[in-house]
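Take a look at this single chain in structure tokens; it is the form predicted on its own.
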Amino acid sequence: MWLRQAAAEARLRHTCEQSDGLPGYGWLLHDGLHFGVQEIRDHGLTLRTDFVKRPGGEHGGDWSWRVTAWPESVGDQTSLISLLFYVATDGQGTLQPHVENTRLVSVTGTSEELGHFNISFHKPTTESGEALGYASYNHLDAKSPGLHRLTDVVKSSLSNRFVYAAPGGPSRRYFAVDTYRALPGEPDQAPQSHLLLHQVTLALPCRVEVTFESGSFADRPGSLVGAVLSEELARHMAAFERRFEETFSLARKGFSPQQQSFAKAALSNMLGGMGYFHGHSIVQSAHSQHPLPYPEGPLFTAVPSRSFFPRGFLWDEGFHQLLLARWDPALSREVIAHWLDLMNVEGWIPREQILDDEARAKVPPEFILQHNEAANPPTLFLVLQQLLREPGQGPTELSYLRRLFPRLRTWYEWYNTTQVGPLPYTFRWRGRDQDTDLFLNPKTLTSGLDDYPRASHPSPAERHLDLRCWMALASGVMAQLAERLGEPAAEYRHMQQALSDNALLEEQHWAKQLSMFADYGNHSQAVGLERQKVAVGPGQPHHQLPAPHLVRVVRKPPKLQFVGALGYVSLFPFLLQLLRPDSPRLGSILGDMRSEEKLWSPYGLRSLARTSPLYMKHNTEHDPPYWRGPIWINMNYLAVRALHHYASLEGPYQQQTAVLYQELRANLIANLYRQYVASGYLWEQYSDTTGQGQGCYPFTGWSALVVLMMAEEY
């Protein structure tokens, strides 16, 4: 945590939040294993945090953490800052503080997974490592109801009764941790966490180092501190630069050093944002009347946004791992195994993983409950497809696939039994919103494309094109896996062939009148949102009337038909490469993609055509368009990948796809880089009219797929 010392109030910052409006924060370099370099630009202050790990012993080895802070303006030597380093247990383990005067010098501890360890808080130095003349020290020894309340515990113990008095300088009061006070409203709750905190208050610029040393590391070559830490950091940074170029070849492709730094930050943020979560989901099952906690379990996963969505999302993870599997296939294999271990006996995996109090503290209550009929696109098959193509598949990889296979088979069967459509070889997302009065178009959160227009009146007659295409992909990967492992593969191969059969696909999903692939269902185009009429009682004053709500009106009754919503869903047979290279439907899709009236923009493909009736329409009064126009990078990555694929195949559209590939790839890379330079962040989505980043930031989840587009790795 850190604290800018100002006279009026204590502004403690523990995490970087979107609402803070910081000029920039994130990892610049991070290899996922040995080291990381992060920069946080706070208002008037920059913090750089570096860490290095050194393996050894039985419990993972040592690590060191360095924080360097400097003022924004060079002449600002009067700024005081407090850096607060804390150690906390989480339900198990013990900590023992070692205090000299008011300075917490070190903490010894033990835990089940780390064994015995020692954490030392070293005396602050200048940026170049020389001893600092003066600093003030405070410490806190407290109990907390859990890790999610640590910030509150520290805030409640701050007092400004302390005086900073550097020799030759003025005396100044400052805020620091003081006597621990129990949090209001929680006196009787058993503390989950023992918290020890070291606060050092000093003038800018400054540097502070912390070392963690594992008790089982017997032949340690010396502490990872000072010059030794600098040397190790430099060595890891050089190795990262070499490996990044070997993996992605961006210098060889002619990208500038600044563009390469952008790509390194995108990869590093995804690696640095990975988390290990442990706890249980809250599930509403069809088999029980009330929500139930699922069994506890761990999840090691990347996340869409460490500050805004710090939890696992099933369909996002497949896209995350497309990038991470290129960098570290072993890491991806571990993540995939963790996700499949969260499967229940039926083969269902909760699509959002909100596993403990810390995770739940960041989620609106309505999203916490998981429903066991709800699917999500099985994007992990995209990564498995990629991993199966990797050269050098040895016994280790084969053994891994063999252990994975029973779970994958169960997962695949779950989709094939719970998400089937009304006709053979059709599929339907379950879990659509059922309120047809409130929403302009009831949402389908389970598809991942939350408010993308589907049939206006949800019914069992629906056939969803995107899910059918995901199942074609899954069937192909299952067939390939089964063949590689010597398992029965005929059923998977048959399913893949049926779902890839262009004639059957057209019969079930080609809307002739609309000249596009589409969903099918009980649908009316003539719907709109209108203000409710409010009845006035006799003698009732107008100012006492309830505010009229926007409600949906249906001007023409629905009927079973194709849904006219040209956008990402319509592209799925192309995105997942199911169309034959000589299919006339491919020509039609390419035309829609390149049409500026429809899907093409200078910044990427928009999610819904400008010609669609629901383009950029609110779904309710307070529910702005999400997948109804803005540009999303995961879908644009699939489009670039598909164009690259069709450009390599002989057919009537080969030349056209090659040209479109170059154009779309160049537009996406240029805009994401331009917005990064302007704002300091990658974003959740981008405006189709200005290219500006929108929604959540930093979003170094699937938006980081720009690295693979730059590298032309598909």
Ligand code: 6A9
The other form holds:
Amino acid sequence: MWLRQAAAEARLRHTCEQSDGLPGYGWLLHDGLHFGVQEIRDHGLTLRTDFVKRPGGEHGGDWSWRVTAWPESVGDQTSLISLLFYVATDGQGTLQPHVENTRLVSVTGTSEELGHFNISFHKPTTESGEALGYASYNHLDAKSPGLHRLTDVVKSSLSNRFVYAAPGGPSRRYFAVDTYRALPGEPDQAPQSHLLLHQVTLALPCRVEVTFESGSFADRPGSLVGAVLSEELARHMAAFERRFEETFSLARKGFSPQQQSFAKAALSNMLGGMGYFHGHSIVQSAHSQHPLPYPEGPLFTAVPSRSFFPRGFLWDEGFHQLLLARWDPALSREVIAHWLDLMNVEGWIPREQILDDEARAKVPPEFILQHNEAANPPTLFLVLQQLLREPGQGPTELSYLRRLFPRLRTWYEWYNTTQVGPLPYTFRWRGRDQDTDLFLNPKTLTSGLDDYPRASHPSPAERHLDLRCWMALASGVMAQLAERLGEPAAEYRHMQQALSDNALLEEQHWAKQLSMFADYGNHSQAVGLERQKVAVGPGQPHHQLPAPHLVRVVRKPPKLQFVGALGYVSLFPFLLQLLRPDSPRLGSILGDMRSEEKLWSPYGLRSLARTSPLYMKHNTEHDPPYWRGPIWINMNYLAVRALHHYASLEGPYQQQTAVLYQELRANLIANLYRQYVASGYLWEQYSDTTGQGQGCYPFTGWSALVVLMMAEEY
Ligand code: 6A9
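Okay, that one was the form predicted on its own. Can I see the form predicted together with this ligand too?
What follows is the whole complex; the chain from before opens it.
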């Protein structure tokens, strides 16, 4: 945590919060294993946080952190900052503080996972490592209800009764941890966590180092501090630079050093955002009345956004691993295995992983429950497809796949039975919004494309094009895997062939009148949101009226038909490369993509065509358009990848796809880079009219796929 000692109130920074409005923060370098370099730009100061790990012993070895802080303007001698370092247990383990005067010098302790350890808070120095004249120290020893309340515990113990009095300088009051008063409502909650906190308050610029030394690490060559730490860091940084270029060739492709730094930051943030979560989902089963806590388990995963969605999402993870599998295939294999281990006996994996109190504290209650009929696109098959293509598949890889296979079979079977459509070889997302009066178009959260327009009236008659294409992909990968492992493959192969049969695909999903691939279902185009008329009683003062709200009106009754919503869903047979290269449908898809009236923008492909009836329409009063126009990078990555694929195949559209490939790729890279430079962040999605980043930030989940576009890795 840190705290600028400037304002009259203490503004404590702790976890990534969008509401803090930081001008920028993120990992500039991070290799996922040995080291990381992070820059945090706050108002008035910049922090750099570096860590290095050193393997040894039986508990993961040692690590060191170095925090360096600079004032925003050079020569600002007056800025005071507090850096707060804490150690906290999480349900088990013990900690002993070692205090000299008021300074918490170190903490020794044990935990199940870490064994014995020693954490030292080293004396602060100048930014280049020379001894510093003066600093103030405070510390806190408290019992907290749990890790999710730590910020509150520290905030509630702050007092500004302390005085910072550097020799020769003015005396200044500052905020520091003092006695801890229990939080409101706390007596009900048994303390879960022992917290020890070291606060150092000092003038900028400055540097503080912290070392973690593992008890089972017997013959360490010396502590990882000061010059030794600098050396190790430099060695890791140099190795990162080499490996990055070997993997992605961005210098060779002519990207500028600035563009390369941008790509390094994108990859590093995905790696640096990874987390090891532990706990249980809360599940509403279709067969039981009450929600059930699922068994506890671990999840090692990347996350879409450190600030807003710091937890695992099933279909996001497939996209994350497309990038990480290029950087470190072994890491990806570990993550995929973790996800597949979350499967229940039915073969279902919850879509959003909200596993502990810390995660639950960040999610509104209505989103916490997971429903066991709810799917999410099985994008892990995209990664498996990629991993199967990797050269040098040895016995390790094979035995991994062998262990994975039973789970994959069960997972595939779950989709293939619970999400079937009304006709053979069709599929339907379960769990669409049921309340058709409230929404302009009931959402389909399970598809991942939330408010993307589907049939206006959800019904069992629906067939969803995107899910069908995902199943074609899944079937193909299952067939390939089964063949490689000598397992029965015929049924998967048959499914794959049936689902990619272009004639059958057209029969079930080609909307002749609309000239596009589409969903099919009980649908009316003539719907709108209207303000509900409120009856006004005589003499009723105006300000007491209930706020009028929007309700859906259906002006023409729905009927079974194709759904006119040109956008990402219509592109799926192309995105997942099911179309034959000589298919005339490929020609119309390319036309729609390149049309500025429809999907083309200078910043990437929009999610919904400008000509589509629900383009940029609100779904309710409070629900702005999400997948109804803005540009999303995961789908654009699939588009660029598909263009690259078709450009390599002979056929009537080969030239056209090659040209489009260059244009779309260039547009996306240029805009993401421009927005990053201008705003300091990668974003959840991008405006199709201005290119500006929108939604939450930093969002270095699938938006980081820009690295693969730069590298032309598909
Ligand atoms: C809301 C609000 C602090 C929505 O990237 C994760 C998902 C995608 O899988 C999905 O395709 N996002 C996309 O349409 C974000 C979903 C967040 C839902 C929970 C809680 C918390 O505010």
